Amino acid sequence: MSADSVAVFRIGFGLLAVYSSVRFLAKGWVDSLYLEPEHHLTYPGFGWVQPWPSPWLHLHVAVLALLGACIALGYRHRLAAALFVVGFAYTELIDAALYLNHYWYVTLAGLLLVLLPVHHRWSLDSRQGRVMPARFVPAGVVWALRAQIAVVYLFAGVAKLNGDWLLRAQPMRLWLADRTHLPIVGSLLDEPVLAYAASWAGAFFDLTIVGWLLWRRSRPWAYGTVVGFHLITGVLFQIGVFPWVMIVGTLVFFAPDWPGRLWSTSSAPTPKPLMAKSGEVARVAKPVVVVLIVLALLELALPLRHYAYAGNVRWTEEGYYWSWRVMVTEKAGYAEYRITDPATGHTWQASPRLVLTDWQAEQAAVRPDLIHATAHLLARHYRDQGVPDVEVRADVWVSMNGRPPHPIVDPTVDLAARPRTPTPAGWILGNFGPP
C-alpha cells in the first residue's frame, strides 16, 4: 500500500502533540494540576511516580512539544516517538484523577508510531539517509492504525448499550440542560426529545462509523459526519483536543494514496508504478509483528476485564481505566472521613481537602479507587503529624446519572488498612442502578 496516508498520520499526530503541549503550558496547567497539589492520587503500584519540581516539569512538557515536532518532521523519528511515549506516559501516571480516555489513545498511537515504519515517506530521516526512502508500506501498517481508531469507537459504542443511556437519555439530559445558556441552540437543549435523539445518535455513530469509513462509497460522507460529530461535541462539552485527535486520526481510513492524489490535483500529475518494487517498500520486522499481536490482544482484553469484578462497572469503576468508556456516566458526590486513633479510641472527622485540592477532591468524592487513595493519604498525613496507625473510614454518598445519592463505600471498613491492588474491592457497596 502507499505510504502516503501513514505519513500524514505521523505528521498529524506530531502537530497535535506540539499543540497540546504548548496549550498545557500556556494555560498554566503544569502548575495547577501537577505542582500546586501537595499530594497526588496515584495509580496502584505507581506511587513512586511524582512530578519533577519547577521548572523541570515545565521543561519536560516543552520537550514533549519538541519531540512532537520531531515526529511530524520525521527527524530521528523512532527515538523521538519512543521518548515522547515514555514522557507522556509519565505525565499520565502522576495523578489518576486526571485520567482521560484520549490520553490513553495518544499513548497507544504513539507506541504504534515507534513500532511501525511510518517515517520512510515525507521525512527528514529519509531525506537525510537515515532510513531508506519508501513509497509503500505493508498493508498491515495501514490496518494497524485503522484498528487503533476502530477499538476506540467500537468499545465506546458498546459502553453506551445500557439502560441509562438508551432508556433514560442519561447523562445526556443532565449535560444538555446545563448548557441552555449557549446562544441560538440553548433554548432547545432542555428538551427531553433532543437528549434521547442525541443519546441514540451517539450510540449509533460509535457502533457503526468504522463500517461506514471502511466502505468506499460511504467514506466521504462518513468522514464528514466524523468532523461534524466531533466539532459539535467539542463545542458542547469542552473536551480539549480529543475531537481533533479523532478528526486527524480517521483520515487513515481513506485510500492510502489519497494525499498524493490530492496533491496531484493542484500540480502536474506524476506517473505512479502499478506495483511496488522491493526497494520501495518499508519492512516490518517479525519481532515487531509479534509485539503488535500482543498489543492487539491486550487492547481487546482490557475493556472486558470488568467482567472479572462483581457489580456495575459504571458504579464501582472496577475495570474502568483503559476501557474506552467515553462520557457515559455523570456522578456527583460528597465524602467525609472518620479518623480513629486505636491507641486512645478517639474519633474525629476529616475533610478530603486536608490532603487534596478542590479539583482532586471532586474526583475523589465519586470514584472508589480515589476514595481509597485518599484514605491512604490521610493516614500518611496523621502519621507525619505523630499519630501512627490511624484507622480511616469513609462516609461517601454518590448520585449517578441524576439518581438520589446512595452510599458507595462500606462505612465500617478501615480503608487505610486495605492495600491498593487490582483485586476486587469488597468494600464497594452495591450494584446501584440498572446495567
Contents of the next structure:
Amino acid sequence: MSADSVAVFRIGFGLLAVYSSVRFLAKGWVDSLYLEPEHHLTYPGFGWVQPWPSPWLHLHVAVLALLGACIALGYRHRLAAALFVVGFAYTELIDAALYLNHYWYVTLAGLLLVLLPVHHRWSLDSRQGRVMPARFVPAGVVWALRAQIAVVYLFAGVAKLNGDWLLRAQPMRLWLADRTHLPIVGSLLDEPVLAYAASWAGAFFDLTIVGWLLWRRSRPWAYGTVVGFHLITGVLFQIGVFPWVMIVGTLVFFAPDWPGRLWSTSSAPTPKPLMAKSGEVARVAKPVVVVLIVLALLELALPLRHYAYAGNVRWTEEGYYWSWRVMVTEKAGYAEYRITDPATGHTWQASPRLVLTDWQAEQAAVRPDLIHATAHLLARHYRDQGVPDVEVRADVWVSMNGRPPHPIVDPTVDLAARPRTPTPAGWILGNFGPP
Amino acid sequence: MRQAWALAVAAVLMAACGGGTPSRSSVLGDLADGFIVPAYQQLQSDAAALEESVSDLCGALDSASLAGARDALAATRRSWSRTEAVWVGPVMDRRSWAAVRWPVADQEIEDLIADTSIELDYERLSSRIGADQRGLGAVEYVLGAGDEALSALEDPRRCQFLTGVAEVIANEADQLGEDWTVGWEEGDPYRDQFGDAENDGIDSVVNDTLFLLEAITDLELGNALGAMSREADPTAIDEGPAGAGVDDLRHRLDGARAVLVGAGDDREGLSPLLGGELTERLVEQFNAAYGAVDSVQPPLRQAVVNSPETVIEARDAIKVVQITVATEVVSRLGVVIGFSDADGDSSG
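The structure above corresponds to the form predicted on its own; please give the structure of the form predicted together with the partner chain next.
Whole complex next, starting from this chain.
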C-alpha cells in the first residue's frame, strides 16, 4: 500500500504532540497539576513515579514538544517516538487522578509509531539517508493504525450499551442541561428528547463509524460525520485535544494514497496508479509483528478485564482504566475519612484536603481506587506527624448519573491496612445494574 | 411526509421558544432579585441602624440605648450571617469579612483603646488595624453582656472606638449594597454581571454554599466537638459574649436554603434547575436541620460541653444537606468544585 497516509498520520500525530505539550505549558498545568500537589495519587505499583522538581518538569514537557516536532519531521523518528512514548507515559503515571482515555490512545498510537515503518516517506530520515526512502508500506501497517482507532470507537460504543445511557439518557441529560447558555441551540439542550436522541446517536456513531469509514462509498460522508461529531463534542465538553486527535487519526481510513492524489489534483496532472517495486516497500521485522500481536491481544483484554470483577464497572471502576469508557458516567462525590489511633482508641475525622488539592480531592471522592490511595496518604501523613499505624476508614457518598447519593465504600474497613493491588477490592458497596 | 416534517419543525421551534426549564441566566437573575440583593440591602440597612444606635448610645449612656445598640448589633449579625451563602463577587473582591466580621482578639482591642498615641479615626480603623480589632465582634466585645459596659463607655476613647468601628461596618455594607445595585468595578451593577455569568455564576454560588456548610460542620462544629482532631476545641465556634452561635447557625442555614430552594414555600433559588424531587428532598433535609439546630440550648459553646449529643445531631443533620449539595446538586448543575480547568474525558 502507499505509504502516504501513514506518513500523514505520523505528521499529524507529531504536530498534535507539539500543540498538546505547548498548551499544557501555556495553561500552567505543569505547576498546578504536577508540582503544586504535595502528594500524588499514584497507580498501584507505580508509587515510585514522582514528578521532577521545577524547572525540570517544565523542561520535560518542552522536550516532549520538541520530540513531537521530530516525529512530524521524521527526524530520527524511531528514537524520537520512543523517547516521546516513555516521556509521555511518565507524565501520565504521575497522578491517576489525571487519567484520560485519549492520553492512553496517544501512548498506544505513539508506540505504533515506534514499531511501524512510518518514517520512510516524507521524512528527514529518508531524505538524509538514515532510512531507505519507500513509497510503500505493507498493508498491515495501515491496518494496524486503523485497528488502533477502531478499538477506541468500538469499545467506547459497547460501553454505551447500558440502561443509563439508552433508557435514562444519562448522563447526557445532565450534561446538555448544563449547556443551555450556548447561543442558538442552548434553549433546546434541556429537552429530554434531545438527550435521548444524542445518547442513541452517540452509541450508534461509536459502534458503526468504523464500518462506514471502511466502506468506500460511505467514507466521505462518514468522515464528515466524524469531523462534525468531534467538533460538536469539543464545543460541548472540555475534552482538550481529543477531537483533533480523532479527526486527524481517522484520515488513515481513506485510501492510503489519498495525500498524493490530493496533492496531484491541486498541482499536477493525475499520475498513474503506483505499483510497488522491490526495494520501494518499507519492511516490518518479524519480532515487531510478534510485538504487534501481543499488543493487539492486550488491547482486547484490557477493556474486557472488568468481567473479572464483581459489580458495575461504571460504579466500582475496577477495570475502568484503559478500557475506552469515554464520557459514559457522571459522578459527584463527598468523602471524609475517620482516623483511629489504635494506641489510644481515639477517632477523629480528616478531610482529604489534608493531603490532596481540590482537583485531586474531586476525583478521589468518586473513584474507589483513589479513595483507597487517599487513605494510604492520610496514614502516611499521620505517621509523619508521629502517630504511627493509624486506621483509616472512609465515609464516601457518590451520586452517579443523577441518582441520589449512595455510600460507595464499606465504612467499617480499615483501608490503610489493605494493600493497593489490582485484585478485587471487596470493600466497594452498592451496584447499579449490569456493566 | 411533508406534514411530518412540518410537525417536527414546529416542535423544535416551540421547544426553542419556551417551555421546559428556565435559563440559567434567568434563574440567577431571580436568585439575585429574590434573595441576594435584598439580603445585602438588609445588611446595609441594619449596619446603618447599628451605626446610628451606637452613636445614640455614646450620646446618652443609659440602659435603653445600650439595649437598642445590642438589638441593632444582633440584627446586623443576623443579616451578615444570611449573606454568607452568597459571598460571591464584591464581598470576595473587597474581602469584606475583614471589616464586618472576623474573630476578635480582646486584648488587642484593649491595647488599642488604651494607647492614646493612636488616633481612633475612620482611616485608622478602616485600614490600619488588624481585622481582629474591629468588626461586629469588636462592637459586641465593647457592648458586652451586662450593664458594666455603660460605665466602661464613659471613657471617651472607648466610645470613639465603638462609633468608629460601627462606621467602618456601615460603610462596608453600604459599598456592598451599591456594588450589587449601582455599579461595580466601573461597570454594570454586579446583579447584572452575576445574572450574565451563567455557569460561572452557578459555580460560584454553589461552591460558596458548599464552603459555608463545610465550615459549619467541620471547621466549627466538628472542631468544637473534637471530631476533626484529637482534642475538642469549643473556641472553634465564634460566638461572642451574647452567645449567639445557635442564632448564627439558623441564619446561615437560611442563606443556604434561600440559595438552593428559596426562602419560603415558593421553591425559588436554584430549585427551577434542580427538579421537583431533589428540591423537595432538600426542603425536608433543611427542615430536619432546622429542627436539630432548634434543639440545641444556647449558648452553643456551652452546649458543645454540656449536651454534645444535641450539637452532634445538628451537625449530622446539616451534613446530610452538605452531602446532597456536594453530590446531587453539583452533578445536576454541572458545577466544577474548586474551579479546576483541566481536561476530562472519563467521568464526572
